[in-house]
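One chain comes next, on its own, written as C-alpha cells: the form predicted alone.
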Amino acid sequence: MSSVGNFLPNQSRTCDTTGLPVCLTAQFFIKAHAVCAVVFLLVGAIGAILLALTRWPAVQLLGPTWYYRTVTLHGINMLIFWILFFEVAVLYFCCTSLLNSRLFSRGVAWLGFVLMVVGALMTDVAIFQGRSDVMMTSYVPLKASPWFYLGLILVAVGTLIGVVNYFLTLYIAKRDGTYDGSLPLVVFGATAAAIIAVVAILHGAVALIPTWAWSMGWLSEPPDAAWYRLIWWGLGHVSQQVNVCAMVSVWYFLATLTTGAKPLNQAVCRTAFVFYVLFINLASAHHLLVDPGVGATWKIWNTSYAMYLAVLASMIHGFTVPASVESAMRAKGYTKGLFGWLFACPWKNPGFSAFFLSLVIFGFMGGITGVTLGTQQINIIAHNTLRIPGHFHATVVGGTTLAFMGLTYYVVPLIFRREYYARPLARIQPYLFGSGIAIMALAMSFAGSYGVPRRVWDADAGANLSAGANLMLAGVGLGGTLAFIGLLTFILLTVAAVFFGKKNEGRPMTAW
C-alpha cells in the first residue's frame, strides 16, 4: 500500500494502533453515522422489550393499538435505520482507511447524511402520531401517513448517495494508485454489500413512490397488493442481504484485528461474495411462497435451486473465517489437542467474542432455519407463525447486530480516539446480548412450531394455548429481557466512552 495516498494537506492522520491512514473527512462522517445508528438502535430496543413482554401471555404489556404501533417502530428502527446508518459508516471506513484514500466528496456525504437523518425522524414522528400502524412491511391496502413513506424514501435516497460516494472513492483510489493489486478482501465484501444495496434501494423506490402518491391522494387506487408484495420484498429481504455481506466483512476484519488471522484462500472467499451478488436476491422468494399471485415454477426455481447457491456462499464464509482464526492461533503455538487453539482465543476481548458469537448464532441458528423455511412445503406450514421472526432475529440481530457491536469496540478507540469505561462489564456484554438473543430466537421458533401466530397481538388468537406454547412465549419474554439488558449495557458503555472516555491520542488503544 502506498504511504502517500491522495489526501489533501492536513486532511489525514495515522492510527496509533493499526498504522492505517484515517481520512479526517471520512472520520467525521463515520462518527456522525455511527452516533445516529446507536440512537436509532436505542429506539428500536425500547420497542423490542415492550414487544417481548407483550408476547408473553402472563404479562401482555401493551394493548392492541400500541402493539401494532410498536411493531412498526421496532422493525423500522432496528432493521432499517440502525443497520443502514452503521453500514454507511462501515463503507466510508473501508474505502478510505483500507485503501489509503481520501473520501471522494464531503458535500455528497453531507447531502446523503442529512437526507437520512431527516427521513428517519420524519418516519418515526409519523409512527408516534398514530397514523402509520402498518408494521414494517406496510402492505397495501393498509395506508400510512404520507410522511411515513416520504421519510423512508428520503432514507433510501440518502443511503444511495452514500453508496455512490463510496463507489466514487473506489474510483479515485484506483485512479491514483493508493493501493497495490486487488481490493483488500474486506473492501471487496463491502463492495458486494454496496452493489446489493443499490438493487434493494431501486426496488424500494419502485414500491414506495407510487404508494406515497396514493397516500397523498394523487392516485385513486392503491398499487396492486400482489405487485406491491413482490416488489417490496425486493427491498425488504434484499436489504438484509446487504447486512449479510457487511457482517461477513466485519468477521474478516475483526478476526485480523483480534488474532492476526488471514484468509486461507482469497479466491474462494471472493467467489463466495460474488455468489451473494448473483443469487442472494433470489432468496427473497421465501417470503412469497404462500402467495397465490406468484407462479409455482418461479417458486421452485428460487427456493429449490438458486437459493442454495447463496447458502453455499454463507457456508464457505462459515468455514473459512474460523479456519483462518485456527491457523493464526496454531501459528502462535496453541497446538494442544483438537480445540486447544479455540480455548486460547482472546475471549475476554469483546471485539472477538462478539464476532465469534455472531458467527455461531448466524450459522447454526439463522442459517439452518433459513434453509428449512425456504422450502416450500415447510414454509406453507410455518410462514405465518413465530418461526419466521425466530429465524430473522437469529440472522439480523444475533448475526449482524452482534458483529456490529464487536466492531464498535474498535471504532470508538480508533476513530473517536476514546477508551471504554468499565472494561470488565464490556467484556461480558456480548455474552449477555448473545445469550438473550439465542434464547429468544429459539423460543420463537419452538412457539411457532406449536402454532403461535406472528403479527397477532393476542397470542391465543381465539384458542387456548398449550402448556408448551406458553412456556416458549415465556422464553421469548425472558430472552428478550436478557438481550435488552445486554443491548442497553452496550449503548451506555459506548455513549460514556464517546463523550467522556479517556483520550488515547498519540498512543495505541489499550489492549483488551
The other form holds:
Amino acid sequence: MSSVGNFLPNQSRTCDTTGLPVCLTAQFFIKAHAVCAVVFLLVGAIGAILLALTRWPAVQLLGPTWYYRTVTLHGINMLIFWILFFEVAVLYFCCTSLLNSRLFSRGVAWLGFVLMVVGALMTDVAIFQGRSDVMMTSYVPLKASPWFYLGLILVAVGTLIGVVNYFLTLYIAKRDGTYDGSLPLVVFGATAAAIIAVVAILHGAVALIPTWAWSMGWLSEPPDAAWYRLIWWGLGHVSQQVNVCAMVSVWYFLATLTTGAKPLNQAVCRTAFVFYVLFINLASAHHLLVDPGVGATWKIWNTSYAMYLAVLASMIHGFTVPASVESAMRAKGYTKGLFGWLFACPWKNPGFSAFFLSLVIFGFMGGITGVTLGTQQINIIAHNTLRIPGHFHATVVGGTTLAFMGLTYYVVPLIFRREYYARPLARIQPYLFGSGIAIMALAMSFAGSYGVPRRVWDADAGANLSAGANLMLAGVGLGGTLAFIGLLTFILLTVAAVFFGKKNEGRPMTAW
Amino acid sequence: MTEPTPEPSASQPEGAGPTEETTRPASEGKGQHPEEVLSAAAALQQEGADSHHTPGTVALTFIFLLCFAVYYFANWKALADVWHVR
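Now show me the form predicted together with the partner chain; what you just gave was the form predicted alone.
Full complex below, order starting with the chain above.
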C-alpha cells in the first residue's frame, strides 16, 4: 500500500502482524461492536438450547408461554443483534484498515453505537416482560409492547448511522487518495452489504413505524396484514442477504489470511456482488409463496427468475473462493491428485476450518435447500414446516455465524492484541459448532419432510407424528446441544482472550 | 507484503508435495509471522495466476450439482406423490 494515509497525529498504529494500518478510533468501535455482538450471541444461544430441548418431544423443556417468548428472543438476538453489531465492526475495519484511512467521525460512530445498544436492550427487556411474544416476524395483528418496536427502530437507525459513517469514510479515503486503484475486493463486498443494509433498513422503517404507532394507540387499526408481510420481508430477508454479502467478504479475507489465496478474477467476483445488490430484494418474495394477496405471476417472476440471479452470485463465489484456495495451495506444491491441496490446507487453524466449513454448510446444505424451497410449486409442501428453519440455520448459523467466528480468531489477536488460551480447544471449536449445526439443520429438514410444523410448541399434541418425525426431532435436540457446546466454547475462549489473554503488542500474533 | 510462495522445483515430481524446507506453511511454527497474513489488502487487490488449474474445485462443483439434482427432483417426486393431477 504505497499511498499515504489520512490519519490524525497519534491516532493510528501499524499492525505488527499484517502491516496494515489501524485507525485507533475505528479500533475502539470495532472492539465495542464486537463485544456487544458476542453478548447478544450468548443471549440468543441460551434461547437456542432451550428451544432445541423443547422441540425434542422426549424433553419438552419449556411450557408454551416461555416457548413463544424464547422463539422471539432467539430470533431477534441471533438474526438481528449479533449479526448487525458484528457487521458494523466488519464495516469499520474494512473502510479504515483496508483503505489506509481514518474513520470519518468518532461522534457519528458513538451516536450509532449508543442507539444500537439502547434499542437492543429495550427490545430484549420488552420481550422478557412478557408483552411481546410475537416472534421475530411480529406479523400484525399480533401486537407487541411499543418498546419492542421502538427498540428495533432504534437498532435500525443506529445501524443506518454506522453505515453512513462507513460511506463517508469511503468518501474521505477516495478524496484523500489513501489507496491505489479500485477498492479491494473485501471492501467492495462490504460496500455491497452496506447498500443492501440501507434497503433493508428502509423497509423496516416503513413496516415498523406505523406498527409502533398502532401499538401506541395512535392508529386505531393495524397495518394491513398482507401489506405488512410484503414490506416486512423487505427487511427480514434482505437483512439476511447483508449477512451473505458480509460472509462472502469474510470468506475472501480468511482465504487470504490463512492460505495466501488471491481472488481468481476480480471482475467476475465483483459482478457477483452487484448481482446481490440488484436481485436479492426480489428474492424475498419466496416468503410469500403461499400468500393469497399476491399473484402467481409475481411469485414466479421473483422467485424463479430474479432469485436465480442472486443464487448465481452465490454459486460464483462458491466456486471462486475454494478455487482461489486450490490455486494458492497448488502454487505451493500441493499438487497430488484432485484433492491433495484440500488435505494439505491448514485445518488446525480455526480461521481456516471455520471459513471452509462455513462455505460447505452454506453451499451444500443452505444453498441446495434454499433454491428448492424457493420454487413455488415445491414450496407448497414445505411452507411453514420445520424444513424452513432447517434451511436458514444452514445459511445464517452454519454459514454466517461460523464465518464470523473464524474471523474472530484473527480479530482478537490483531485488534484486541490478546492471545487465545487453550488453543487446542480453539482448533476443534469450529468442528464442534459446525457439526452440531449440520446435524440440527439436517434433522430439522427431515422432520419438516415428515410434516412437523415450525414455530409450534407441541407438534405432537395428538401423538400424530410418525416414529421417523420423533427421531428427527431428537436429532434437532442432540444437534442443537452439540452446537450450543461449540458456541459456548467459542464465547468462553473469546471472553478469556479479550479480558485475560496474554498481550502481543509489539510483536506478531502467535500463528495458528 | 505477502511472502513469495515457492513454486515446486522442476525436479520435483508432480504430486510429490512440497519439500519441508521450502514450503512448510509458516503458520505451523509458533511465534512466526503467519505468512499469508502480511499485507492482506494488497493481496486482495491482486488476481491469482494468469492460468488457473483447479480440477479439485471443478470436481467439488460437479458433486454439488449432483447433490442439487438429486434433492431437487426428489422434491418434485414428493410433490407429485401428494398433489395428483388428473
